[in-house]
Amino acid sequence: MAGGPEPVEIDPRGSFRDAARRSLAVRGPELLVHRDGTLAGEDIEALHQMRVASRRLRAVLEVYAGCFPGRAHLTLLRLVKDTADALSEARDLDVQIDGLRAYAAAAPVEDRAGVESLIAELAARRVAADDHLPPALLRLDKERFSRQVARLVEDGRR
């Protein structure tokens, strides 16, 4: 995934569930490419790749939606939906902390007291953040998201 995410092959004229069950069978896996990296918490790009592709693998579940069983569908789109706040809780802090460390090395000397005191704030709240991370990462494996991807996928084929 280094120049972007694999793109979907759909056949056009193919049936829309199969659409479905192929865009699945990619964006699923994506979530998980970058988990570990998160989970290391040593670079930001990793939370911000992982935040990304629980974004497309949500849209996929919502465009789709009429594709999978019911029950199947609404468990794995939960999971992807908490999964998605843990990571946007985090990710939308990286990128007011960076944007402020910015702003502060070029605002005027006046300012800058206060601007550090809003990063130590934001800082603070990010590092509260990094308690969610794990649980909401982990539950992936507790309740078996390649497995429910997996699942998804072939009941697609019906």
Given for the second form:
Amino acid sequence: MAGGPEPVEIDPRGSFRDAARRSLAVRGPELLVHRDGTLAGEDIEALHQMRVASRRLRAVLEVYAGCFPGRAHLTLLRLVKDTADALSEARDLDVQIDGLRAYAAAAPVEDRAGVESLIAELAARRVAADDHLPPALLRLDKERFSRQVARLVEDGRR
Amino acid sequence: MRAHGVRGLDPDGSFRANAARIVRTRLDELYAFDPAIRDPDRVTELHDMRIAAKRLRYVLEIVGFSFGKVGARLEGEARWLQEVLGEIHDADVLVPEIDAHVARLREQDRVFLVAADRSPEAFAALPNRAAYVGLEALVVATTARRTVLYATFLDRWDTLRRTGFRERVRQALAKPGS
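Switching from the form predicted alone: structure of the form predicted in complex with the partner chain?
Entire complex below, previous chain first.
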């Protein structure tokens, strides 16, 4: 996904409903591509990619909201939003810590102790954020995310 | 910031007609933050405009292809706005974060000094003495960067307005089969 999202084949002259189904069928499964890497916690890029996938899927669910049955759509949208929130908490801290490390590396030596004390505090918060990730990501299994997506794609035909 | 509902969408209608309605609504949302964002201290409005730019960008990632070059150009502008406003927001978040951190360090030092009966030796050996200067400099560097980012943002935003970008996009959206 690094070079942009996988294209979805959509006929601009076709119906909006048809585009909704096609988009969800592609963007839904993409959410799970980097889940194992994110859970392993060894590569911050996996977390980043999963967050991007969650944003794209959320956008599809919002743009095409009217094309899916209300209740099932809302249930899935809520699950995706909650997943995205858990990913964002960790990702935002990763970005903040990276930025401060780069700043500290270029700063005068006498300035570094202060910046590093702030980094240490943010890093402690990042560890806590890691604790929130597994429950959020395991919820995708518990609430049968893939099945919800498949059903919505199917229901979108009507 | 809640997104405005898009009126008149028809799931069985054409993709392009529905897409145009959504893009128009998200575009109007973005422009609604002007003139508030002309005040650099309107932190909330600048943040909300970032969210509006993000929504527009993600909508265009999905539907932009059906508007050809105008769709691609608008997506590029939305992405740029999202990124620059995101960096401004990062600065707006970081400065209070630093202030709160300094307050905690001060409190630790105060407790340390009281416990040491405020001796000159303890005062010279405050645990966080070396941290203050770097954190103060970080605030200065962050606010200076924010000033430059805001000027860059406003300059480009004004260029978009001056060159009638919104009107051209709206015209393209209104064309059947554009």
